[in-house]
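We begin with a single chain expressed as structure tokens, specifically the form predicted on its own.
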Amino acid sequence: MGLKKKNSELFVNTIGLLITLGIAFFLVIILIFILSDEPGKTIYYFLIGPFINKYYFGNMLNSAIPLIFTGLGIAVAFRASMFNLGGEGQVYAGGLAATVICLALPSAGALVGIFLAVLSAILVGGVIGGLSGFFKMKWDTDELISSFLFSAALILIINYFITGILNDPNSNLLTTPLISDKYFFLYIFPPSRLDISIIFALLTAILVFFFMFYSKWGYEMRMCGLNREFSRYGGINTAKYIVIPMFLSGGLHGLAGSISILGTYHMCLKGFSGGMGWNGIAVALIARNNPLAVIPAAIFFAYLEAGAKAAMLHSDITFEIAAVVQSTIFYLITAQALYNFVRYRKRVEV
């Protein structure tokens, strides 16, 4: 009976998500007819644009890579009933840490430099996220508020370093100097910017899945997320599963930042992380915190962005209208996923 009920709930949730998608795309089509003088062309490029050539398709997949990492970071925290709203700052800090390591070690071997850059980004993001978990454990500080405030402050501090101490005077952009090309990730789908980090992202999702569902730590973390008091009586050290999920979540966000620098930007641009953290929350909600489901959810969000850009380039809609179209789908899908998540939490608490 339990399995049958679980399958029934999965079916209902899937149908609900598909209905929400249908409504969202229907509203988008209405908006396009209202705002565009050539709606047929606009709809075509919004829906089909990301697939019309290798450049668009590869770049769409490339933009999904950081969303996979941030979605995984949020999913890990949510599974433990922890809330990380500091993803933007953690991605940004991870990107800066990776950039600083690469700039500080111009003569290191490629593998050594990449390893240290990625490791530093994970540790920086992990410490930032872990601090919110530590404050929650020590003083019962709301991690939702503390993580958000840490992020807001960090963004300003990192902007100071990018536009001040680390700024490249030879560039017309607000950015650090370019890292050595030996640290660049290999492109695998030219002429797009898709690089080998997509393989790393897929492997990371698989590893997180097995960690969460097939390891002792993952089991204890999920039990704490379902009922912390029951877990404590069962002999689980619930205190560490306040800090560890936030550390892992921050580490995955920092990893997203380093991957973006080494694979796409090759320098730490001011504001490069904009949207990665918040979109990661929506990706995790749509995936219902399943690490494997994060992959198609991230690709879907990348598809929305790529479709909006293609419609903007090939039809008469402006950037603002493209943003409205994208946001309509974003908020409807996120609202449906968030409703399911809140309903699930209430059922667990009862």
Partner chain sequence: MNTFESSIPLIHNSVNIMTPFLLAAMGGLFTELSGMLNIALEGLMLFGAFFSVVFAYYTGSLFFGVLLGITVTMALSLVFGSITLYLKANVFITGLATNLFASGFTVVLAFHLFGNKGVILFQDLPELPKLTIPLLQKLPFIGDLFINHNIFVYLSWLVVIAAYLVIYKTPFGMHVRGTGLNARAIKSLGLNPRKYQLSAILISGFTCGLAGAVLTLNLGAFIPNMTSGRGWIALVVIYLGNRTPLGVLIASFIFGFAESFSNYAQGSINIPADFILAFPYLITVAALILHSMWKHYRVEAR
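What you are looking at is a predicted structure, and each value in this text was computed from that prediction instead of being measured. Residue numbers count along the first chain shown, from 1. Only the largest set of C-alpha atoms that superpose within 1.5 Å between the two forms is called the rigid core. First, how it differs from the form predicted in complex with the partner chain.
- Once the rigid core is used as the reference frame, the Cα position of residue 29 differs between the two forms by 2 Å or more.
- For residue 295, a C-alpha deviation below 2 angstroms is recorded between the two forms after rigid-core alignment.
- The Cα position of residue 43 differs by 2 Å or more between the two forms after fitting on the rigid core.
Could I see the form predicted in complex with the partner chain next, after the form predicted on its own?
What follows is just the one chain, with no partners and no other molecules.
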């Protein structure tokens, strides 16, 4: 019975997701017909673009890597019924922290340097996220608004450092100097920028999965997410599970930033993390907060962005068109009525 119920829920979710995606793509195709002078070509690159050569395909997978981390970060918080809307700033701060560590340690061993850079990024992101959790625990400050505001302020302050004291005077980009090349992650799919960290991302997803479903902390955290009052009566320290999920969420976002720096950018470029935080939310929602489902959801989102970029390069539409698909998904992904409709139809069939 339990298994059957689980399977039918999976069916309902899958059909609901397909309807959502169908509507999203339908809307964007209509929009392309209205806006583009050569809609056929634009649609071709939008849908097929990421697969036409090894370079595009590898880059698409590469841009899924940070989304796996941010998606995991959001899923961890969501499971505990916490909203982390500060992902954008946490990724950026993690990226800056990793860059600063790498620049400060030009002569450390490669592994030591990478380890310290990643660790500091996790801590920086974690503390920023954890701060919103702390205020929530202490005074019931809305973590959704506070995490957003912290992040928005932080982005501007980081911009100041990147364009100010950390700026590379020899570059005409707004960026810090390049980190030492011994810290670069290995490329595994030339000519694309896909690097070894994709394996690290997959391992992290598995680790988070086991943490959430097979550890005491994970269990207690999920219980708090389901019903905090009930958990408190059950003897769980619920205050702890306001701060911990926000810390973990922020830490995973920081990690996303450091991985992007070490693997892809090799310097902290102004605004490099734009969109990674918001997309992480969409990824977690599509994955229904399941850490393993985050992987395909992240790849799907990377595909959307890659398609929009290809359409921009080869045709006359701007990259922001991806936001139309993304927002349609945001609109419909939590729409209960849609899923109830599928449920109802299924019952009628049976």
